[in-house]
Amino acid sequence: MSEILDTLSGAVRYLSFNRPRKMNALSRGMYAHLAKALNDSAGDFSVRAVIITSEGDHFTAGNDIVDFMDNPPSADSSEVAVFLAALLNFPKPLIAAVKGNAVGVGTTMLLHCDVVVATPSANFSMPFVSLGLVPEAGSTFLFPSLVGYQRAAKIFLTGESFSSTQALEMGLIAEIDGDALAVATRIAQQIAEQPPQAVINTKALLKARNHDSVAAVMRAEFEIFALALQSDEAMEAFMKFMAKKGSS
């Protein structure tokens, strides 16, 4: 069974994390299959948007840490750069559907949809200076955008996680509903509608002001990122979390 569920329902596209069982841990695998659907969806005239959604009780737990550990993303052409990449300049509505645990990773790419719908339980974080890391995707510059900078940072610093409320109040979802899977298609079937070249357009205005800036702070996250995975400090943190997770 494919670790991401890809699928066309008209002009709409679904992407799926499908690994419940490891709590839809991110592997690298699964970024190429993303990217590469990102990437494909941008040139296909039949794709109006793309939802991003998960499989199981949550949306992702982020990073699969033993993945990392093995094949640390150290250059450009790695799987998450490229996925990372991809959702940066994606043209087309990017929406998001999500439940449970966004963890790290599956934070930061909310920050690049143009709509996220979450259910009541879902639960933000993103520990990444817990891990020994920095926070990547582009958050260093969006999250303070969007909340403040004394915010981002207590949330930055602490590890700290945030509940659907909160997050509806920050502005990193535009909606709350029991059923976040079926208000986002709704969204999605309302744009697809809509004269698709005035949508590619109106998106790239509304993203044309910070889009160099992100390019730039992804770049330095990524560096910075790669020499912090491959410090002690880093693997003394992972080792931890290995621990915690294999006691609980």
Ligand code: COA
Given for the second form:
Amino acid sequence: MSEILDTLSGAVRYLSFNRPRKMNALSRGMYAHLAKALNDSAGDFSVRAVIITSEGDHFTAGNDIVDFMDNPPSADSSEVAVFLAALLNFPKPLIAAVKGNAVGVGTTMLLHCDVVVATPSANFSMPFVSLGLVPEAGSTFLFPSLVGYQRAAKIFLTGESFSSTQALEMGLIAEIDGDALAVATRIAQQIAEQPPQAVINTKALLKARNHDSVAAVMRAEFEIFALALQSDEAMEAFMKFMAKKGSS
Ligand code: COA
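Having seen the form predicted alone, the form predicted together with this ligand:
What follows is the entire complex, opening with the chain shown before.
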């Protein structure tokens, strides 16, 4: 069974994380699938919107930590870098339906989505610093722009998580609903019925103000991130995670 369920329903493409036994931690193969699906959808007239969602109880526990240790991403051609570029440049509406934990890239990818719907119990966190790393996906630019410097710095530097109610108040998500996927589907279908070129042009205009800045910040974050992955601080945090696995 594929670790990304990839289906087209009408004009809406669904990409669903399907690795629930690992809390949908994102492997290199999953990033590669997601990137290709986004890039293909960009040029496919039959796709009017994409929904990112998940199987099981959680959205995703973020990047697979074992992959980080075994295959640390370093070049622009790494699967995660290609996925983040596809996310930044995706020209059509991208909608996320979030439930349970959205850790690390599970939260930072939402900063690129056009509409995010979450369940009341969804929980968001970006514990990069706690792992000896730095935030990625342009989040050091996008998150303070959204919530203000003080709140962004507190969340990044402490690694603390936040709830759906807080995410709604911050403007990270658009709606809270017990059936986030059903609401995301309704919104995607509504958008899919709009004139497609007007939708694409409007998204381009909405994103234009930040696009180049985000691309530059993403590059800088990635360079520091790649170095941090080799650091003693990161190794110590990863070993702690592995030790917890071993003892469970
Ligand atoms: N990478 C690889 N495997 C992961 C993972 C990750 N990021 N997150 C969870 N898993 C795996 C666990 O190892 C475990 O697998 P196992 O049963 O084979 O040991 C399974 O998913 C369930 O996770 P578990 O830790 O037992 O669940 P929990 O409810 O006790 O804790 C979290 C949930 C999210 C707090 C915890 O899994 C965690 O801290 N994960 C890492 C999150 C993270 O730091 N992500 C990277 C951000 S860059």
